[in-house]
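Only one chain is shown below, in structure tokens, and it's the form predicted on its own.
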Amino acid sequence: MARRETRTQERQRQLSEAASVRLPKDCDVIVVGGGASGLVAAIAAAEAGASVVVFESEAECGRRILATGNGRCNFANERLDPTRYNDPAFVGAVCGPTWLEDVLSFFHDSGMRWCSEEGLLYPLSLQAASVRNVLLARARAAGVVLAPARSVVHVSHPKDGPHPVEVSFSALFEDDEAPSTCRSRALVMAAGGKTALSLEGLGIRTSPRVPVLCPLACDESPLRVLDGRKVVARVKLFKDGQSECCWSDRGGVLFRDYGISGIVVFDLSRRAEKGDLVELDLVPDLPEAEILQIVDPSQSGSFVPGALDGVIDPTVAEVIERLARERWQLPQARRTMPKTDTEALVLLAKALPFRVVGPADVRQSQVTRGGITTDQLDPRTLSLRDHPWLFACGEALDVDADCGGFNLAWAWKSGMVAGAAAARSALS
């Protein structure tokens, strides 16, 4: 039996098949990025016709998807909705009624099946390397130039000649007589972070980039001491100083040292600030009145100890009764102080208050927030108003939304739009 490769050994391949690949010095349109939409979009543009050079900063394209929806990669949603993104009237510009469709045809096309788990569509072989592989294989037979190992430093618009885009890159590996640079007749801009830095000198403007779809940090607390425990509840974020929550949604929680995580509290995390307040209903399917005669039936207003237990989990129950005969409240919290032990109680079971103090562990984060604003775009072609030659799509867009497949699904369309307008402006 063959021994596997020591992550030294992989790199070392792939650095050493990246040095390999031959780029031309122009070609028809150039993307940057070979993530979600860099593919997608280098597909559809050599599908059209273009030749097509994809850079990309890691030692392979597409890695990225492989750690999407935990290895399985929750490519999409049977329920797109543009009103799930940060910008939804352009996102629904872009993507049109036929939006599932198109995404589904083109992974059809690629020879991957899929199945559906209450909504989320999955790989059939619940892999998500079969959704790198097909992408990967696709762009190969298009003949799509994939040039990983590679970081644009500086895209730049010379006037001369007939290629008004020339990228300045640099290698990973060393290869002296590897060129530097590249023009093409059109260019795809698919990722995001620092490389958008290198557009700034074209005038194109930015919003700041901040990781989100990430665990929340909240204030120091005795809840601290759940570390690692579950529960469902339904979630509910108040804006710092206001009394009407402005959002909610039920899912799993997971407890921890830092403050919370877990799917529900990643959708909040694009939404919560600094200073904000967040309630969790730990027995989201009762009423108050119900907890109440679960916990104190005699109504003495002394709960009976253990009383939760048949709801909640016991150990979360045994911690929120201490807080309870503590009187512990959040500072600045959004109620009066309770009168009775079990009234305590039951407003801790049904209101659990967290304080937010911002993202943790941006290292989890599933998108970046931020990238070139979406007002300068024309929403038919992805293109930049004021430089027809450039077009963006995926990341390197202000557009993120809610987990669950959306911003994949974004990165699928907004790609096959960018890359098909960029053929079009090349060939023209």
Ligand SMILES: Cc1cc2nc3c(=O)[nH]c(=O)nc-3n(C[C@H](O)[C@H](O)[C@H](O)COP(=O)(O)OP(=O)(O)OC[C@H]3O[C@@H](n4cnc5c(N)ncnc54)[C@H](O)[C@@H]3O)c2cc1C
The other form holds:
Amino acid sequence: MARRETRTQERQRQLSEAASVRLPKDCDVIVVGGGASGLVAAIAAAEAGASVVVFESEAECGRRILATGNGRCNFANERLDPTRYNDPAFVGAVCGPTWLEDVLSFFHDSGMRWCSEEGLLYPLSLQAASVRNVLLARARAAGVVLAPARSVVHVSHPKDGPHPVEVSFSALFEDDEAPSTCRSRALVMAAGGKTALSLEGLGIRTSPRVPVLCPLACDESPLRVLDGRKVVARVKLFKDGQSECCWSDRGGVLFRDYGISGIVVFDLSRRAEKGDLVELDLVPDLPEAEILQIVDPSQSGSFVPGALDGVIDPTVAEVIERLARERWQLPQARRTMPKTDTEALVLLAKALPFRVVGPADVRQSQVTRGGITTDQLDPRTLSLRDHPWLFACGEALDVDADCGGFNLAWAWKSGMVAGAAAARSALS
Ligand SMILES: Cc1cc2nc3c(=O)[nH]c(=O)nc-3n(C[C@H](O)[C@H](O)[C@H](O)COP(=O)(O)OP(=O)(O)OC[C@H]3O[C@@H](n4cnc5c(N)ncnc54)[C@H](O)[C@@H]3O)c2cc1C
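Here we have the form predicted on its own; I need the corresponding form predicted in complex with the ligand.
Okay, now the whole complex, with that chain kicking things off.
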């Protein structure tokens, strides 16, 4: 029986396969980054007739796709909407009215089929590898040269000759004979969150990178004992010192010893800053009056132990009951202190408070905010106005969105736009 490769063997094999790829000295379009947006850009450019080389610093292309959607890849959303992004006007101008159709027909033509879970789209296999594999197969069929294990360290624009773009790269494997530069007529920057590294010296403006779509660290509080418990809650965000809720959504929340996590908290992390107040409504389907009726039907002002057990996870309810009797709450400018135990309990059940410290466990962050600022680009082509040979797509740009397939939907569509426009520019 054949044995499975160990991690080390797999990496050795990938590196020797990468080393066997012979690169041309020049081509029409270089794509920096063989991730989601770069692979689609390469396919679009090659299918438009350009010769294309993709440089990827990892030992294989598309590795990050495998980790998306908990290994299932939530690759798009039936309700794509520019308002789910930090820059709706730019995203709307790039993606246009046929955005979802364009993404779905791209994957349909690549041989993939999909399913929907409440509007979130996954490959029919529920395996992210399906998405990655159809992209790699289509890229190879279109003649794209995939060059993994090669990190672009510098991009320059020497201006002379028919190939006015030059990249310098370093390889993860030893090959003294191979050249470490490659030239092209156009370049697509698709290096995700690391883009600024290889654009130094070109005078391109980038905004600072901040990890988002991650858990939130909150002020030390007695709620830390709930570490590991999950609830479904309505989450409300109040900017520091403001009494008006500025954002709210409903979803699963995971209590952690450092604060809170869960998909709805990941979306919250795009909006919350240090000092902001977050309130969890733990019984979003019941009005306060009904909870009062449940916990204190005689309106005595006090409640019996376990009064909330019928509507909240009893472990969470027990902690809240104790905190209500102690009158614990973080400072909440917009509320007066409750007068009775019952009022305190209802308040905590409907508005359990957390004070935000900042992003927590950034290794879990799904995207970074920041990157090449969008005011420098033509949204019809994704070329940089001051560098018409340079195109950019995906997370390389200062575009980020909520969870739910929105980030990948942007990667695919912006890759299509940038790749096709780079090919037109190179072949004109
Ligand atoms: C755990 C996790 C789960 C996620 N789940 C989802 C999800 O379900 N749905 C969703 O919509 N989004 C999800 N995302 C976000 C999604 O993965 C990103 O939005 C998307 O990958 C961005 O694509 P990109 O091509 O712009 O960047 P990337 O996918 O990061 O690709 C950039 C590539 O460039 C390479 N590179 C960087 N620098 C260089 C260099 N100098 N030279 C050569 N190569 C370079 C990198 O190695 C990388 O392969 C998830 C992210 C994470 C981390």
